[in-house]
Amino acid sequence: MEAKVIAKSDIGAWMKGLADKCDVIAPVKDGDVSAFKKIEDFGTLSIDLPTPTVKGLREQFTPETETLFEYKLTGQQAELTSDTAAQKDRLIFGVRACDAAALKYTDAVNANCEPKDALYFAKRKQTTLVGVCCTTPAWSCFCTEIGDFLANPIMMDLYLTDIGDKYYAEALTPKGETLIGASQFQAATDADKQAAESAKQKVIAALPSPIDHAEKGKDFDWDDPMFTKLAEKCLACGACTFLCPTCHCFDIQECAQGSKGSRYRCWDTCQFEKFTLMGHGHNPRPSKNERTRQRVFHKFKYSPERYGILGCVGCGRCITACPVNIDIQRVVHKLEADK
């Protein structure tokens, strides 16, 4: 596919035609954090992208807090209700490489149940992703590490990399090339496309070399001592997972108004300690030397046996937000070599 470059100055106008069609989401900052949401003033909007945003997709795809169905009892009978109006197509600005990776994963999760998480799905198919390449990583990333995908991103549609005034464009998908199609674009240059390269390979060298986690955890050791260690700093608070672009647990709860109610889902973790506490009462992770070591062992020996895809993408976001500063990247390499 051709490639393109964009002007900065054009982006703003770029996605206010395309809002005409879709709604565009893209990174805002709201104090300390950062989000992605719905954009309404085109004008305002900052091409200044934190790296990556404080929250990521996730929200997007399995919002916090979803209403699943709706019900009204009349007797024995019970009417159900779900919400199954048509929602809007939506445009994400800014997606880093990390996060649009992580889609992977969670495409492989939602798909691994039956039926497949419809909800989910129906959100995947209705939006259409812009990323935009990490040329200032933050220090807690290490994608590199986990994929090669800063250079060969997947899962998205275009794929932006800053070359100073203006952005090179390669189109990934069908979708990729009717945006590029827009009167902004204009063709790229030999010297935009070797520019583009210089601002990629720049970045990865600043970054961790390529490991094989997904064959070194094969073989982690059960009772490894870090995990002691781990459960005595931990304070349990679930930050890392709340956080973490490819964590996707949930529970189930039904809010009863007398002959009405409904029935949603909400994040959860298994760092909490209830989250495995069965009902008569007997927990398989009773304390928090199991439940530290379910992260990892989840993301690193579990996925890539179950999925054959790394539960983790290298974002850093949990090492950022530990209010203990726990360093997954660093637990993983002890690990490693201590096997």
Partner chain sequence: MSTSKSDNPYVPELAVIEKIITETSDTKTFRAVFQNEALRESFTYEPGQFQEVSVFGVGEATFCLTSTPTRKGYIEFAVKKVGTVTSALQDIDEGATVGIRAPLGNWFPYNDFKGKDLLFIGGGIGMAPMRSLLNFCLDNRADYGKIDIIYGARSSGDLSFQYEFDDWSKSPNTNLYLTIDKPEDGWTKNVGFVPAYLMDLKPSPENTIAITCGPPIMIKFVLQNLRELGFTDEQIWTTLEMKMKCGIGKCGRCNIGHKYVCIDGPVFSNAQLAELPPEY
The other form holds:
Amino acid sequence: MEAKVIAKSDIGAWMKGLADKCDVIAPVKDGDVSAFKKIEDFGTLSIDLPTPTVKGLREQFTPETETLFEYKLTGQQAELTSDTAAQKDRLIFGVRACDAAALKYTDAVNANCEPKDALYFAKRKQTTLVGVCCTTPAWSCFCTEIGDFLANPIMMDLYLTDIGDKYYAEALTPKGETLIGASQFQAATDADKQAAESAKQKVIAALPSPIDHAEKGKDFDWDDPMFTKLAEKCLACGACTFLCPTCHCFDIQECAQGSKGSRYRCWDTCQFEKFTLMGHGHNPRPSKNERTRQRVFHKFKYSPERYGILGCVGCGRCITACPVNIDIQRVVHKLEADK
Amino acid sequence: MENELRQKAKELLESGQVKQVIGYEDGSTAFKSTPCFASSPEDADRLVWNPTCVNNLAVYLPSAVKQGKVAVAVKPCDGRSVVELIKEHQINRDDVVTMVVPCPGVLNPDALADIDPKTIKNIEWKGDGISVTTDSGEISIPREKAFLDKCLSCTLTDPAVTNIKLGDSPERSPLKDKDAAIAEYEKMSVDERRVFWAKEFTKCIRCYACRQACPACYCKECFVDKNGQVWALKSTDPEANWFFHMTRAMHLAGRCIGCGECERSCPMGIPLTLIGRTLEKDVEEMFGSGAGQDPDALPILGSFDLTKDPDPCPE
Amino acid sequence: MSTSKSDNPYVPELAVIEKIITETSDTKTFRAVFQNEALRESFTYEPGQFQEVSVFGVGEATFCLTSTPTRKGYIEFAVKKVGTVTSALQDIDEGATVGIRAPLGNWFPYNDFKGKDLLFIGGGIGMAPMRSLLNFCLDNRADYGKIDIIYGARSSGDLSFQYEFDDWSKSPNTNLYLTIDKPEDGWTKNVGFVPAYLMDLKPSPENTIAITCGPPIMIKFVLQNLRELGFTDEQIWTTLEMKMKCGIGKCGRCNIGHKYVCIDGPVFSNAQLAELPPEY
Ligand code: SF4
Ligand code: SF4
Ligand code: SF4
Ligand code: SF4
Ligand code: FES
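Same protein, different state: after the form predicted on its own, show the form predicted together with its partner chain.
Below: every chain and molecule of the assembly, starting with the one above.
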């Protein structure tokens, strides 16, 4: 597909132009943390690109808390309403290659058996994604071990690579082609193309080499003694899984207010004891041993078995977030060595 | 010091005095250590003590003592958690051996902001700050930048439950007033505070890392997890988040020892220690004593003294 | 694009509780009829499938469909009081409105069972999911060989579906074997645990499918005994219970290895279970 360039100084104007048609969302600093936020003021554009956002794109498609429907009770009767108000189209700018790749996985999950998750796919359909190639990966990044999407991005419409005072912009979908039709984009020269290529190669060279984790995951040892070790220190919090761009587990809860209320879903995780606890007290994953195994096995063994792709994109978020330094990259390497 | 720690740990394990020693070992990168559960003398060789040893290991005690007597490496601040756990009958004094490590202060991750993390090889105490060894040489970071805020105002001595004292406590003159952070906060009006927290709490994703990392949050079932009688919504709506944090805060009044593990663990950067410190100050002012000092004292909110307690319930 | 009620998979259909049958001291069977008349006609399901039932203001819980699709116009589910929603259900009256998301999950491969003898082994509330298949087979009696039903409970008062015992035992070539844990005045049937009774009855594995459901401890010994009797893993079928929320493979909590009980189950043969990690 086509590629063009856009001057960094033109990004603000370009986005402002887009904002007439859709919400423009980009990473901005919110105190200490970088988060995707709707951009309102394009004059003082303060997009925070160097640091990856604390959360990936999960909340954009499955918000932390999402109302499923509302109900009203009158005596023995019930009346249900689910919000059908159309959402505005939106463009998310500054998406990491790993976070976009994670959508391949969450798409598969949300299409896991009929009915598909209409709430998720409605938001997917309405979203245009503009990615940026990372120039300064975090210490915990290992995406190149998982796939080659940093060089060959997937699941996004346009991919920008920093080449000095401008971005090399590759359209990956028809939506992306339309985007680079905007007046701020100029034709790319061969030099631009080469600059982008070498910028990508420079980052990739600093990152780990590919490993066929899906293949190796087949032989993971169910009884690997490492899980007892991890369970000892794991705090059973949700930091790793709530920040993970592929984690998708949720709970369904009721918010009752007298004769009316709502049913909502909210993020949940296999790391919480109650996740699998049944009403009569039986729990198939009764201790942290089983629960730490579930996270790693789900991502590196079950997911390839079920969906044909890994449930990890190597974004490193769980690694930086874990308060006790449980490092999934190390854990997986060890499991692969132990088998 | 590290050797002394290992040596003591070995002795305790070899002699069978304890079942395990909880300390720190090297983490997956040079600027992080990770909790270590040593159950054999060989394991004890992995123990480390350096500025990256930030975790408050007391969080592990209530479950660890179920397998037998435990020795635990504690900084003076963490030692106060052990006091609280004993005071609140979560562990028996006899089931725990505290190994108090001499602590000049522990690493503030912001101190490394200007260093490429991948080049960091080692971090150790040097002078009154730290020294960071990198691929391109050694970098000294002064105390005021190197350590966590709590360390800069720390005046703590050996905790009331010290069993083994390792090394000599370093000379420590606080660089900051303990209440500096809350002094700013207290300048805000009640309404401004409301706005402040409303904004902070919208960030909360309810991962409960704060609660799980907190040595005082040991309830078998947290009020927010009850699903029979629903006390609190699991939703991240602003009111629900507010309710969770304020209720947790009230449950910690007079019990929070200010280790800062909640804030350190929070992936969303919510300044949770501000809540704890504000409460701690109120408790100190109202009841004259704080958390983590005397293992034989009665918990402040678990006792009532008609003659001393201020503001008894109105008739 | 908007999300309408029909494509939002989490919005239940409304149904009225038409009849409530008290089975035991802690178990009731509910008969529900969809409010939407067209749906009432068109709704169908397979024996072994389950549903999510909503009590508005309380929440949603998972129950197997205990009625058979051969008897149209209504669905039934049996509820034992264990948690919040199940307790709330115990308190509702006939005429109440509930929400239903159904049918969910897989079902017993009853076509593969055709021409074979069937052996049902149930304990307590475990009879509920099997009742659907049992009545389905009895309604298609000619398709199956001999049907033996071994059903046990703690006491005679803990046996559910007693009002159907006559129909079951009077059906041609069908035997109902009842057992209770301890002797009781007036009890003329067997006394003893289900697995032991199974060994007394010694059913032949020849051209037979065994279907079992009940408390985990009963299942464990029933499986041992079935193997001893010569049943292979392919001949033994069960339906699993697991904590569920979405029921459609999205919320992530009901996995056993890479399988989800809500969509790949709840019905599994022992041979299928043997392929999965022991985490259920
Ligand atoms: S498992 Fe960790 S590294 Fe992998 S995608 Fe999730 S958060 Fe990122
Ligand atoms: S790792 Fe756990 S929380 Fe994440 S998707 Fe898998 S089961 Fe769900
Ligand atoms: S973030 Fe770390 S401590 Fe928390 S559940 Fe994950 S692995 Fe355990
Ligand atoms: S650690 Fe932070 S984000 Fe997680 S529950 Fe606590 S305050 Fe909320
Ligand atoms: S119940 Fe949600 S995945 Fe099975």
